[in-house]
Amino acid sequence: MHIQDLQEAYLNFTKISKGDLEVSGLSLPIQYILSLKSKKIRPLLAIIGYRIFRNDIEKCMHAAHGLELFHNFTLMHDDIMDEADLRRGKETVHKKFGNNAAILSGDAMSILAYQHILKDCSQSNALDVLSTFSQTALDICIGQQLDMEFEERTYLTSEEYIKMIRLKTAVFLGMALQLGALIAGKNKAESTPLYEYGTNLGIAFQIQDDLLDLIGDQEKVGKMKGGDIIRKKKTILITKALEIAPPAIKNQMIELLHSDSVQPELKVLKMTELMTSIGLFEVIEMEIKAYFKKADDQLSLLNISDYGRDLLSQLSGHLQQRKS
């Protein structure tokens, strides 16, 4: 099986499986966000983590779907906190259904996630699976809190930013791989290199997202181009730029970022020009490659078949080549 086959198996599962809730005001926002086009990376990782050790992937589909439910729950609540209008090129849930519906439906999704994960657990692995998932869920909350706190900070280092995205985004990818392995019967020690592998992929993945927000195709990315700059978010682009820019350009960037008088499109254009002038995008590309290399370094610690290594290699290549 190739990655595309595993993706197709998951999509087929979601088509034939029945909805968790009767059609209602609670379920409609859930159905809406799940219907939006997405990469579905997290369920794919869980299936890969399982398939490395076992063939019967149908026995981890509920858990994989639970991760997708939980991920979308975090997106629904993040969009409310960010006051975002678009998600994947469509109206965000709170814009379409209202804040209260988005909050409550998001809460329901977090509960449904646990129910789905439990369906694939056995008595021997349920404690490890649920404790691993719960710890990551808490890490994501801590990461989101750091993200909000950082918005109030005048200056942020790139190292601090990496710490935040590790918790908010990256550990979820690592946990997804590890969860699949745990459900397949592996213990925590055996599956930890998969967690580290996925976490480093996750950091690279988020840095890519920050880069694509500014230089990606707006239609493919599904978000306003340069939206992070317009919202004055201190992404890796901003934090790294302020570290490497000469004083004159650094001052221009700070003034431009915090200005409310410059039109959004012009602000994005000018910031892009300043970043280009200091070679920032090449530096960020090197950073992305470094984290993919850190992920690959974990493979030597895994006792898996050549097929398993090939599957992880496909995964790394799949993420490195993405454009949205």
The other form holds:
There are 2 protein chains.
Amino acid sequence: MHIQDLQEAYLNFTKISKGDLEVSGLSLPIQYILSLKSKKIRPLLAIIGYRIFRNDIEKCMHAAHGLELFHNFTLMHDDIMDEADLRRGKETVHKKFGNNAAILSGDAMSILAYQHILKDCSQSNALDVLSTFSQTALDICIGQQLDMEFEERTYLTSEEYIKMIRLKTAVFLGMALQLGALIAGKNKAESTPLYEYGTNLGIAFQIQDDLLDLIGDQEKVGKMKGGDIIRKKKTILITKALEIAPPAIKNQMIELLHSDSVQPELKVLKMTELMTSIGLFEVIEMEIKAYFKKADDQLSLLNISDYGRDLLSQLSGHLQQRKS
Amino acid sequence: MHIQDLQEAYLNFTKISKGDLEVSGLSLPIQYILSLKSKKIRPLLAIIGYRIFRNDIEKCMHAAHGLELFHNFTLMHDDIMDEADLRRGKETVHKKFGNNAAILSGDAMSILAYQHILKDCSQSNALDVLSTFSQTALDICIGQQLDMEFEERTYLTSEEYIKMIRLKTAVFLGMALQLGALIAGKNKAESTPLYEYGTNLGIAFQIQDDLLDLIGDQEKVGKMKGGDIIRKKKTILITKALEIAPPAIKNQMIELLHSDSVQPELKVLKMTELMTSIGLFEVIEMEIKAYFKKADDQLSLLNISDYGRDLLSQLSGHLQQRKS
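Coords for the form predicted together with another copy of the chain, given the form predicted alone:
All chains and molecules follow, beginning with the one already shown.
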């Protein structure tokens, strides 16, 4: 079985699952955001976490869908906070339906997430499943708060940046895998390596995303090269660069970053040169490898079949192509 | 033991319970809204629901606090949606900290609510406790949505109004009582009469509030007489009045309600006269009695001690004085 089959099983499930809300004012924004194109990584991770241990994946579909609901709840509210007009190339919920609808439908989605997860719980695992989910849900809020606070700051350490992306995005991937395993009947200790695996994988891919923004194949990445630098986004690249650069180059970088007179494409080009000169990209590549290694180290702690290991390695490849 | 002792036990618990969030940007708004004066009815109800069956009330304090957190989460978001400047005589969270802080801290509070409730769950009751809580949490969102939709409507039936207040406020009271009982080890069927009891009590008190707004002792109620009529709020009074009034009086009422030339105090006086002329207040009193009766009918379904019955009757008296 390939993970494409697991994805398909999830998509079929969402097609037949009925709406839970009788009030259209609440459910239309939810249906809208769920209809936007997305890779649906989180439900896939939950299904993989379950499928590693059990065949009957139909018994974790609600929980998987709960994670997708929760993810979209965070997107809905983040878009209000960021005043974003577009999400996946379409109008954001608050632009289309208004702020109030986006706030309240988001709230409802977060509760619906719990309800869907509960549907796949049994008495023996509900406590573990729900506390694992809730802890990560809270971490995601803390990550979003850090992201907003960091935007106001002029300087950020690479460690702070990693902490933020760990909380805001990476732990969700780890939790999704672990949740699947918990629902499959594994206990917290047995399933924790999956959490660590997914989280470290998540960090590795986020750093890779940051790197690809600057030195990736432009067409493949699908957005303007160096967009993060032009928007002065404090990613791993710039935070790490300012840490390892000698004082003279560090000053040049800061000046260039905040200069309004340098034309954007030239700014990206010059910054790339400066970063190359201090060996930044090698350092970042090593960082990525270190997180992949941390993820892999967890695999030896897992008592799973070759089939399970194959699923996880397919997952790693699949995540590498993701852009969502 | 009086319910004042239960209230005090809860207040002592909140004093020693530490903050759960390391990020001050998230926790300051939460600490702020929790510090506003309030009767803390919902935790009290949960503790009563527990105390009816068990003595060791310290084992339900986290869950009780979870309900207070959830309630304040709804207030925080409702205030954004209603663009309210004041809450309990103080600045609302979004006025003081900004919309983004109120959105995100609210989100965190709703998750914290689940975490606190989970702390008092055992393997045997987690599934029932969490699904009972989640269902009501969703009902509250639906109630808030109906409230917003109803504000845009010119006409509302009294039945629609009751449906809205049931979902928006009453079911929370019923759920709080039931949650306490579930945590005390009762099963869903045994505890459902408490849910029905609290819900019907909640509706009765909301109708009573609406009535007191117009014909209550002004100083006791603590706000301007007939404020709902001046704000054209579609409460049980006006919805029911327009249903039972003969056509001529109905037209007079509608005209009066929407007239901008009649001075506010005179408007209230005239409306009161019209309402008196059709016997509205007797009808409303009967409605209130009917909901109290519905609540009382549930008591006979409950297998509880005289002590438990006494607690519930104290509760009923306590709720009658409430204004929060």
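We call the rigid core whatever largest set of C-alpha positions still superposes within 1.5 Å between the two forms. Residue numbers count along the first chain shown, from 1. Computed from a predicted structure; not experimentally measured.
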{"query": "Did K240 shift 2 Å or more between these two forms, C-alpha, core superposed", "finding": "yes"}
{"query": "Did K250 shift 2 Å or more between these two forms, C-alpha, core superposed", "finding": "yes"}
